[in-house]
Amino acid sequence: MSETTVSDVQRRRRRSLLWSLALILSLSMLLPTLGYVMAQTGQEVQAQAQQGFGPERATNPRSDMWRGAREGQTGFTTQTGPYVTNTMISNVGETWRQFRMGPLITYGAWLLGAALALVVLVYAVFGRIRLEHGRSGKTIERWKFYERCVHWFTAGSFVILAITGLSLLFGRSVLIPLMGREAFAAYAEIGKLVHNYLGPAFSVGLLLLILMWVRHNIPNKVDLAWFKAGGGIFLKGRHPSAGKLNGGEKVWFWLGVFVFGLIVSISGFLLNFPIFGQTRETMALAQAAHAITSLLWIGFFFGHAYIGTLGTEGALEGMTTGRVDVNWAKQHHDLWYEEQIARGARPQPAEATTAKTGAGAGTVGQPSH
């Protein structure tokens, strides 16, 4: 082998060497950084994995079960029964919790506080209003005995579920600390049964009530006049006329008693008696519609039991006794008073213990004026 060809190949060999050299360094420099890089993306992927925006969630295979069972997808089952469907789970009751224990008690609250503030407020600034004239000495019939039973009958029952109902709506929050968790427990077993029983005997009530009422409470023209003249509170010795019932007592039966009285009757109902294929969907809508409705005729109530006692001279007679006094009767309702006397009905001497009353509970049905 001649020098060249020699020389040509050890040329050839130390530039294998320094090329191999090269890619050795190299290798040794880039394979670190790579593993680098490859370890934070792979930090990275388990990360938007465990927060769900992966394409594989790493999450518990257990959450993943219930997680789906909530969705409210619908399969099969063989138990019947009239809150069952093919619902594994349903978010209905959840919602309603959340509602009932939220806004629901919130708001509740301080609706029933203004109630009663306002009532003070009223009595505070107004004061009672009192017979113009004094007592005449004379009274006249106005309610006969079988509508005084049936008004305080429903006026009883209502006092009772209002009781009652706002214990159980608000027992967790107020008198479990007061009474303890045994006591309220106790308690809140005999109202609830006390509820349930009395509610529907008290929508046969409502419902006399009304059939009974109705007639004295189709709205006219004197109304709004009664209306414009603020019902006779605001005006010293200006009491505008009024027929049979006035006005403020026909919002009331129609709006309290017949409006939010049929609501809260019906769905009591559909809460008493789960017998007739209600969902769940249903009851809870029903649960909602009784307390809210409740709640408002309960603040209503306030202003209806305070006008028919307390804020108005005379009034309760009418429901205690069933007769008013004369002077009563032409201050608040004059025109009544005329049609009475046009029908041949002759005032009486008042009994001395008649005279004196003026004063006590409330009424629920249609107002003792």
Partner chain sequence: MPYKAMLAALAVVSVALLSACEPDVIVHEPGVYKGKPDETATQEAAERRAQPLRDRALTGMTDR
Contents of the next structure:
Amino acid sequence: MSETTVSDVQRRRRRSLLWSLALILSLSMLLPTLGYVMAQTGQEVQAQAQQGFGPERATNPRSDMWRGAREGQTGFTTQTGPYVTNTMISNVGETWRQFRMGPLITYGAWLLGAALALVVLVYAVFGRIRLEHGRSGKTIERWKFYERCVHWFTAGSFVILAITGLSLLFGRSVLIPLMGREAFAAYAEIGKLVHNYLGPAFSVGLLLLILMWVRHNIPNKVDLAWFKAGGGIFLKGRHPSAGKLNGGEKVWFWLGVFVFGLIVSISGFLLNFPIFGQTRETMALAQAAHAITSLLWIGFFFGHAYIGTLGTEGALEGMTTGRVDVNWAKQHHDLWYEEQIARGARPQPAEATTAKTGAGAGTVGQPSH
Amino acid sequence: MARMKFLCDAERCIECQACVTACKSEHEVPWGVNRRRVIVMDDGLPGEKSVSVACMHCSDAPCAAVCPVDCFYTTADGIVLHDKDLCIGCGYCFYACPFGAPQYPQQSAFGVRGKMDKCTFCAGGPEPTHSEAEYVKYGANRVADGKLPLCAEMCATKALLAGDGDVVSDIYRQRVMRRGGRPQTWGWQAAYGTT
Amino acid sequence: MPYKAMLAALAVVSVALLSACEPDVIVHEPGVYKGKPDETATQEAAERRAQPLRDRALTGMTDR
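What would the structure be for the form predicted in complex with its partner chain, given that what you showed me was the form predicted alone?
Let us now look at the entire complex, which starts with that chain.
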């Protein structure tokens, strides 16, 4: 009996302790916000008072003018010229400067470093994806000549644009200490010209890529299964089916070429041709979008370039010679291969150079290396 | 050490554009480039004010911070100058500057920017003082002769002040102390005080 | 709930990103510039012209 009362008392005490603690906590958070309430009502009272008092009690017009100027209000100016603005104080500049010199440069460098490290890590852990059944010695056409031309033009200009763009962003912290100001300025001058002239051509290349390959890139259920199977990289021994382009390639197409390409092209256009009356706000925003997207894209590109060259045996020749080994096609793009055969495509013997490395059509099941 | 500053007395500026004209004429600034401009706030309304704006020679200059080729430098007395031989005309200083001071001559089609040009506080640039190269690239070097920027020196109402920040603020403070009238008023009393 | 979690994650990420902003005001030190020499930029030149410019401001900018 007494034990229960003691526990009751204890429980009550504990409960009151808990409640008072909660009360203290909530009050300590709520009470400071009273200031907002006071300020809010105070403002309203002041506004009412001003209405009542008339112009003599209005705000100081001198202060109003300077306040407006500080907030970026525009005025009137008789001067003309492409770079004359009627804004006395533009506030976007300092924000943009903080963004560019702080997060953009710091985390941009981290992002690129992380992307490179990821590629190295994937190579170190999973290694190169070999042709499981060696080379068959027979090849099938994968990319037509004009497709390869557009791909390599776009890829080449992407690399040049990336190098010149990154030089402008990181040059002051990386290249100036190495080259000195004069040499870097000369390089940056050429780099800027190349970037500005190649940019529009690159956009045209992107447009051609999209027009050429959009029909191969319609997502379907096969891609879902491909992703579940880890794309055949991360889970050994699983061979997800794929059509002409697999899920990963479709992501590169839609996110990389299409979305990133669109953002980079539009923002680049705004920056490249300052003749449409763009304001500084527009151009600073465009620069931010251009830089963020380009950095993400370059990071993504490391992955694309790795998988297409070092990461997958037999992949690069599809884009250089236009023909891939039949065993490669069966391993990576089985549905596409079957479709091609059903359409009446005949695999042809590989040229002497590629046939030498292959062990012939009969050695199914034996790794060639 | 003295820090060179501009100050425009908005009560006195009468938007005569003489500072703009003087600057253009003194430095032979190319067409389309405006190192100085007059901005009228609340044009045509009561309380209208005009302010002459150029490079404000910031202590923590945003243009110098964002320049990819690092072409800006500051003189010992706080004048922000730049090297046109290094400038690549990327336009970043124009995005970053709150006052719209950096200007670019357009050399070719599609708005390709030339080398940036801005107010030098009449202090020339990184070329031998009073040389032909300095005049062509940066304009006259008046400061080396012990003269202040022409825009301020020839301002008829002495609205635009230039020089050692301490002196300029002293002059302005004395003016403000003499001034009468309510904040709404403008005119002789507000600009020149009761003399 | 995932929406809220996403918002929270977004807030954390943006705060982390903003932490890279320069906290201090940089006063560009005269003489740090290593480009072409400019004799008007040196300490001596500034000291030499400081007094004449001060006198000129006092004679030219004040009301007569």
